[in-house]
Structure formats: structure tokens, C-alpha cells
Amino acid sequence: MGPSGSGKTTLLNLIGGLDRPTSGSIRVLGHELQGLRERSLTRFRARVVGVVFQDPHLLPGLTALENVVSAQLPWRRRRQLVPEGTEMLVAVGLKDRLNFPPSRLSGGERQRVGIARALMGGRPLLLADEPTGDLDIDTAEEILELLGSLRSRLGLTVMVATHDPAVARTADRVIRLSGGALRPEEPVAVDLAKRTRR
């Protein structure tokens, strides 16, 4: 968590292998990222890290299912991916929207497609960069509840970058950034009644 310009997106991009550090080293789930060639970083992202952006960057000419499947096509065959992509879309509540193009989906539904795409291949780490930034309050709450549910059900580690205190309150752990530096960690008060309802 931190204000605009504090380094949240840069930190997620470094963890996801999208940016390269100017110095130091990065180890993510046992993978040393420094020194990896671009092809190896692409393979790392395909197998280890899913990324959800504020704008899900869906391809307009493809259906929801095709958007989910397309990210893994270089690594696996389509006939393997379609059943898994369908399962992921069902998991995010879009079983009736598989064949809809992005233009026929709401903002929240498009974000759900982005989440389903990020989960393909059983990746254990999900990075979400301001995933509720473009959504209304009710839809944002639905997306946060979905992320919490998926985390529990699939055993994921979910890292969310946000400047919104309401989003931060849903986390088990909050790390604050200021000027690109980590601040001392503060305890998080968790609403157990709310967690139980989820």
C-alpha cells in the first residue's frame, strides 16, 4: 500500500519478472530472476506468476474463453487449455459468459476474465495491480471477495497493490511503501466476522 509514485507497480513488476532491477537480486518462490533471459522469464511467468492489471487488456476480437486460453497457448495445446479455461471462468462466476466478447461484458466481468486468465496453469502467485481502481464500490467489493475466496480455495498467495485503505483492510498483511522504500510493518486488524461470511 502507498500513494501514487511510491513504487507499488514497480515492486509488482519486479516480482513478476516484467521489470529488471538495476542492482541487487530477486528470488520468487525459489526462482532467482536476475540474469534470466527473456524466454526464461516468460516461462517463469507462465508457470509461477499470474498478473491482474487495473485494465485487464482483453483482446476485443476474442471471446472470454479465448482470452483466457490465449495466454497459455505457446506452452500447451488448445485441447488441454479449453477445459481448464472453462473451469477458471466458472470459478470466477462467468459460466454463462464464456462466448461473450469483451464488448458485451461489464467492467467487473472483464476484470473476472483477467483473473481467470492469470490463474491458468495453476500458478501459485497472483499479483494484482490496483484491480479495483476502475470499478464502482459494489463491483470492487465483489472482486475483493472473489480474490479472497480463490486464495482460500486454490491455496494462492495474492499480492495486491493499492492506495485504497478499504482494499488494504481486506488483507492479512499490509506492507507500506513510501518513496520506493518499505516502511516498518504495522499489524492489521482483521474483521473475523466478515472473514467468516466469506
Second form
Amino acid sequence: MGPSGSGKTTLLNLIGGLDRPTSGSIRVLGHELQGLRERSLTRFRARVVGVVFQDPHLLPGLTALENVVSAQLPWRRRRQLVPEGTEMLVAVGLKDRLNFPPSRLSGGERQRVGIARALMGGRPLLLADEPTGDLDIDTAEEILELLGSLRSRLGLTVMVATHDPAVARTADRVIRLSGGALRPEEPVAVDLAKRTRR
Amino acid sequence: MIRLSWRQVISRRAVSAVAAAGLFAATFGFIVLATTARTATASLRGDIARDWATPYDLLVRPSGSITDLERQQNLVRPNFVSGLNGGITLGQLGQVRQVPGVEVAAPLAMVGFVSWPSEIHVPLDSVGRAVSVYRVDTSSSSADGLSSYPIERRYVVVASRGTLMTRLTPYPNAHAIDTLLVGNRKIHCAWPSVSCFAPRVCFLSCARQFPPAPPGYTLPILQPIVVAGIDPVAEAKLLHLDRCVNSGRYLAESDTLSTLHDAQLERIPVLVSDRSFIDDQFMMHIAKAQDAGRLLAGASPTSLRSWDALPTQNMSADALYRSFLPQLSGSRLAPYGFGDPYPIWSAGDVQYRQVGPNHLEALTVPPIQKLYRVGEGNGGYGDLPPSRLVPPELKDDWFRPVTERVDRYKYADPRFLLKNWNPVGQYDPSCLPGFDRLAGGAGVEAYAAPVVRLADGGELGPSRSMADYVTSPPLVLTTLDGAKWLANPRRYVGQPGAAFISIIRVKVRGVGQPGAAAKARLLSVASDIHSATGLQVDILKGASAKSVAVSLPAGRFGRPALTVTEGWSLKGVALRFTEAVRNQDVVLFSVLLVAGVLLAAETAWSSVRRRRYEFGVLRAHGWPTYKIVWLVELEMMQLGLAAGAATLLGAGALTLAGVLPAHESYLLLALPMSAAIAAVAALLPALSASKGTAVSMIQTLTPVRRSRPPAASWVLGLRGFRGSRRWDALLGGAAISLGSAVLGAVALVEIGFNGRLDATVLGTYLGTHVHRYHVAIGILKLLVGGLCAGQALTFAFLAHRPEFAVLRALGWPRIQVIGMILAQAAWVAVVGGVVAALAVEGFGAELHASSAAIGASVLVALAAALATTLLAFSGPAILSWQMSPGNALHV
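Having seen the form predicted on its own, could you now give me the structure of the form predicted together with its partner chain?
Full assembly next; the chain just shown is listed first.
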């Protein structure tokens, strides 16, 4: 958690293998990212890390299911991907929206598609960069609930970058960033149910 | 509004630059090609169908051969070619033959006049007396007997016994000095007026005796013969000259010149006419002395006074010519005999003065008396005095300038050779097609002498004077090699040398019935010939005979002033050549502009699509639709004007530097043309931009077709070209197909037709060479097409860059993203390649090209489309390769 420009996205990008550190080392779930070639980083992203962005950037010409399936298209066959994609969309509550194009989905639904897409392939780590930044409070709560639910159901590690303390309170652990540096941990114990509306 | 639109253009620098570059390439290319790729274009005035039955279609001749009469009144005198001494080179003949549509190009090289020696012999005898004396007054007549030329008076002394003692005068004026010894009497035979004959002939002393010559009167004659060079094969194709051979054989390609070094002779193969056309008559008025016995008393033959007239002996020059022909092979002109030591003479054309409607006066020219100078000691008749050598007709008025081309031959100098005729056969000129018609006067060149009619119905024919009004047609035909040898100025001073061909008669392939297609074909071929050679080209179709009265001044030998009637040729059509861009090329150049339109249209589509929300907002703020249309149009027109200004500057600078020819009109076209292209290109996108309500424009919906999820990344790439982006792909493909099709077509003409196109396609005659600018057009179009396709692919990539970045973040390898772009590029290549291949195949089928040629050309078109698409693909591929997902999502 941290204000804009504190380095949250950079940190997520480094953890997700989207960017390379200029110095130091990165170890993610036993994977030493330092010195990995682009091909290995790509494979790491495909198998270990799922990423959810503030704007899911769904491909406009594809349906929700096709968008989800497309995430693993280079690695697996369609006949394997379609059931899994369908399962993921069902898991995020979009059972009735499988063949909807992004333009016919609401902001929350699009984000759910983004989450489903990020979870394809059984990735153990989910990185979410301001996943509720563009959403209204109710929808944001739904997304956070979904993330929580998925975390427990799928045994995921979910790492969320946010500047919103309310979002931070849903986390088991909060790391504060300021000016690109970590600050001492501050325990957060917020019951989602007790979370106040902004 | 203008400022707003300009800011929009500026704010999208990259896109605007690509569109402006495409517009610049199209307009600059068009203007450069239109100003430089200019070829001769013929315009025709007149009716070619008026006289369609001509033995050939076009007459090619030196550009300076047009007379004032022809220029002003389209009048061409009959057999005018006799006055043309060269002007066309073998290289130009080759260029004519390479012009598409030329079926036969038959050259005629007027070498000039040569002299063939023959003689008239009248046997005379002593009639039982010791000595008989004859007086022979020889004259000739021409001009239908109106002119009479005294040749000589000679006395012939024939002794039935005695000895003729002969000796030679000192060299170089060597001639025989004879003395007749009869008994103890000496009769002096004064050369050349007295000829003596005796049963015994001694040279210097009677230790050396010669066989006696048959007594009689002998007159050596030099017959002027017109020699011309032809291409036997072409002549056979054009006029079937080979079918007119009546003895011996026709000239063959294998009839080459052969050198007899020992004899210093060059043997020249010739085909000889079996008639001469010369209407001269020789007359020998013979009288026999009653008192020949006075010679034995010391009198000279000239002093005898009593004569008995004997029947006059006549002989026509034509009969003399015919009687000489059988001897040709065995004469001194034959192999291993003497060479022909005489010069070659060339006669110019007659000059006229208009004295009334259809009435001309032929002008005389000053004669040159120093003709017939024969090289010393060359044999032949070199020992005869000019009075017996020079045709007396040459002492009459001259109508043509005659120039002597002196032979540089030097005895015993191996560098010089004497010409030596090698007759292979004889032909009958009357068998040639159109002989009668040509004799009637409608031909502009002929193997027959023109007919010049006198008021009383008689005819004026050629005489032995090379300077006479009526001149002889070619009587001796040799090969082009032979003509070239005879035209060499190193052998014959003043001969034309390399440009020894006088005219080329051209038959155009496939000119059937009169009509627009035939006219277009003739015009096209005429233009191409003129363009390739710079020579004058005339269309013979439509030419007709026109009777022209010509006044001839009175001659010096009895011919009164005459007004004769000649059948001239009135050219039915007038051809005017102008250096201009051919319509076919303008069409090709315009396709370049079409490519520019496609590129600009794609830019406009892309711009409009991305700004749909912006337009929706404008609509929501109350902008009327036409304002939005106008905004888009203004943006593109400003781009067009910028490209036009760049074209103007670039082309103007090249013009000032002298690289481009100055054509102000084309330069001034640059601005409006470029703006117009942009405006046309922007029209549909602009209308599209204004379509729909404000809400629908703001709520952009991308239609999705229900389908199976993609099986591979490349399928995903192709799906990126669904919806409105398919137009981008189609425009890119179309732009590529234009260039590929043009290159394929150029390849087809090059491969299938050796670079020469001559065909009628869909009723339109096409005839052209493959020029370098045709290839340039194809490459320019490909470049514009590449820009268009590159823009489509780049925009498709940039528009989905965040989505690609997300996919990369989710584990897509770079190569997979590039694979998507490659799939899109492949789609563009397929569209462009298939359309181009179909176009080339259709073109080839219309031209009846071979399957192999079509196949090769289709491959060229496909390869061009593929190469261009790969070029277009490289831009977005590089962008994709360099894309960092993190950075891409941050932006």
C-alpha cells in the first residue's frame, strides 16, 4: 500500500517478472528471477504469476470466454483451455456471461473476466494492481470478496497494490511503500463485513 | 475550424506523417513519371479507310525528307525514293523491327547509279572491194523522241586484204594508233573518228600478230543502272519478290559478299531486273562511200564526198540492256574478270515551283561537266574519250543534282577492292503486286518508273541521264550487306556510310478491316517507331492518286517546253507527332494515385475510428454532422496540401536543376492533385464519422460474432481484423495488389513477349515496350502499398497494444504476439497477392500468353506482394518485440 508514485506497480512488475531490477535480486516462490532470460521470465509468468490490472484490457473482438482462454493459448490446447476457462468464469460468477463481448459487460464483470484470465493455468500467485481503482464501492467490494474467496478456495497467494486503506484492511498483511522504499509493517485487521463505505 | 483541424493533424504526428508520405509518394511519383516518361504520340487527320488496299501500311523515312509540297499539300511525287540517298541506319532498322506490332519492316537502300558497259555492234564488210569506207552517224533520242542527241560520226574502213598495224600512245592517255597497210599504201586511221579493219593485225611489228576483229561499227555504251539494297527475306514477305524471279534464283540470306584478294575484287550478289525502263533509242545512220578507192590514193575518209545511204540501224536502250543480261555472268563484270572501276553517282530530288492549282514547274539545276572521271588504268573503257563515254543526254538540262562518288581504288593496294557483280538471278518487276497501280502513280516508291504522260498521250520515261526529270527505278538489287559495302565513304567518297538505308516499308501486324481499332493500332505503331528512331513515319492507308500537271522547260536538244501529267500520291492522312504521355501510361500512373487514395483513406478510417468518442462528444455539444464531415475532410486536405507543397518544392528543384524537363502545368497540378486525392480518400471515413447518434458514438460497441474460442494465437491475430479493421486489411491488401499486379504485368510482357507488347485487350489496342518507368511505377505502387499495409498492421498493433501487453504479462511469449501480427500480415499478403495474381492471370489470358509466362508472372506478383507485406510487417513486429509489458501498461 502506498500513495501514487510510491513504487507499488513497480514492485508488482518486478515480482511478476514484467520488469527487471536495476540491482538486487528477486526470489518469488522459490524462483530466482535475477538473471533469467526473457523466455524463462515468460514461462514464469505463464505458470506462476497471474496479473490483474486496474483496466483488464480485454480484447474487444473476443467474448469473455475467449478472452480467458486466450491467456494460455500459447501453452495449451483449446480443448483443455475451454473447460478450464468456463470453470474459471463460473468461479468468478460469470456463468451467464461466457459469450458476452467486453462491450456488453459492466466494469465489475470485466474485472472478473480479468481475474479469471489471470487464474488460468493454476497459477499460485495472483498480483492485482489497483484492481478496484475504476470501480464503484459496491463493485469494488464484490471484487475484493471474490479475491478473498478465490484465495481461500484455490489456496492462492494474492498480492494487491492499492492506495486505498479500505482495500488494505482486507489484507492479511500490509506492506507500506513510500518513495520507493518499504516502511515498517503495520498489522491490519479489518473484517470485510465491518468495512465502512466511503 | 481550420486551426482545429490543423492541430488534430499536428497532434497525431506519426499517423499524419505516414499519410503525408504516401500522398507525397503518389503525387511526386505521378508528376515525375508524367514529365519524364513522355513518348511520341501521333495524331491523325484524314480518313485512312479511303484507300485500304496498300501493299504495306507505314513508310518510314529520314526526317529531313519531307518536301515543302508534302508539308503544305500532302503531295508526294512518284518514286520519290530514287532521290533519297540514305538517312537511316541499320540500328534504326533494328529499332523499327523491335516495335510491337511491326510484322515486316522491309528496308530499301538506294545506293545510287553504277555504270554497266555494253556496246552496239553493226557488222560491216568490204563487199569484195579492196577497201570499203562507211560513215556512221550515231545519235540517241529520248523524251518520247522529242530530244535527239548526236553521239558521234565515225568512219569505218574495211580492207579485204592488207595489214592493220597498231601501236599505243604513251601512258596515261593510252589508246591505239592504227595504220592500215594495203599493198604499198598507208591509210591513217585517226583515232577515235576512224576505225580500220584488215584480215591481219600486227602489234608494233608483224612478229606479234593478233586475230582480226570482226569488221563493223562498235559503240561502247555506259548504261546507268540504279542499285538498291534490300533485305531479301523482308522483301519476300512484303512484296513476294521471290515469286517474281524468272531465271536463276532469289537472293538468299546466305548470299554474302566474298573477297577475291588476288584480283582485288569484292563480289557483290545481285538480283537483276529483266527490263531497264529507259526509253532511249540509239540510231545509226550508215552511209557507204562510193569513192572508197581514193583512200588508196592518199585521201582521208573525212574527205570523201559521195555516199550511198544504207538502212538506218536502231536499237533501244532497253533492248541493249536485255541483250546484255545473258552476258552479265560471262562479262568483264563476272567473277575473275575485271572489276567495275566506275564511280557511284547519286541523284537528288527534283525541286518544284507552284504555278497554279495542281500545276507545278520543275526547276532545272546547273549541270556538272566533270562527271565520268574514271580512275586511271582501271581497265574498262578508261581509254575512251569523254565524247564517247559520257551519255550525251547529260548535256541536256538537269533536273536533279548529281554527285559523283569517286572510287578510292588503287591498283595493287590490297586495302582497296573493285566492286564485282555476282548475279544470282533475274526478276520481273511487273509481277510485283501493285505494279500497275504504282505505275498509275499512287505509289510513293516503286520498282517501276513513274508514268509521265504527255499531252498527246505519249509517255516520258527515264533516259540515260541520271539528272533527267524521270528517273529509273532500281534495276539491280543487292543485299543490305552489299549496299552497306557500296555506301562506305572510305571506298566511295561522299557515300552516306552507316545511314545508307533510304526508306523502310512497314507492314503492321493484325491490321484487318478499317476501323477505330486498326487506326489506333497504326497510330500506336507509328508513334512507337517515331519515338524509337526519330524518323518520319507516314501512314499509307488512305493515300490516293492525284493527277498533277508539271511544266518542263524546253530542252537543249529539241524537246519543246512541255506540260506533262503525273500521278502523284496525295497522302490521305496527316500524322503529327507530339511528345506526350501515352494514354496507357497515364492510366498506369493514375493507378499510383489510386494507391495514394487507398493509403490516405486508410489513414482517415483509422483516425476516425479512434476518434469516434471525440466526435460523439462534439455531437453531444451540438455539432452538426456536416461540420464533422468537414473537419475530417479539412484534416486530410491539409495533409494533401502539405504533400502537394513538398511535391512542388521537390519537383521544382529537380526541374531547376535540369533533372526533370520543364512542364509547368504538371508542377502546378501538384497542389490541387494531392489535395484532391486526400479529399476523395477522406470522404467515406468522414461520412462514417458523422454517422450515428451522439450516444452511439460515445458508447463504442465492438460487435462480436459467436464462434469457437481461438485455437491458436494466429487465429486470434486474424480475429483482430474483424469488424471495422477488416477495411484496413482490405485497403492494405488492395494497395499491395496494385503494385504487385503492375509488376506482374510488366514481368508478363517481359517474359511472355520479350518486352514488347502488341495485343488487343478487351477491344483496346495495347502496344508498348517495357520501359524502365513501368518498373518504377510498379515499385512506387508497391511502396505506397507497403505503407498502406504497414499502416494497417501498425495501427492494428497500436490499437491493441495494452491488450497485447496484458497477454505478455500473462505469459505470452513475444514470438506469439509477433505471430498474431504475422497472421494479420499474411492475410494482407493473401488478399493483395491473390488479387494481383488473378489480375495478372486474366491479363495474360487476354494476351494469349503462354502458360509458362503466365505462371512465372503470377509468381512475380505473388513474390512482390509477399515482399511488400513483409516490409509492412517489419514495423509492428519490431514495435512488438521491443514492447515491455510493464511499460506498455503504464502509458
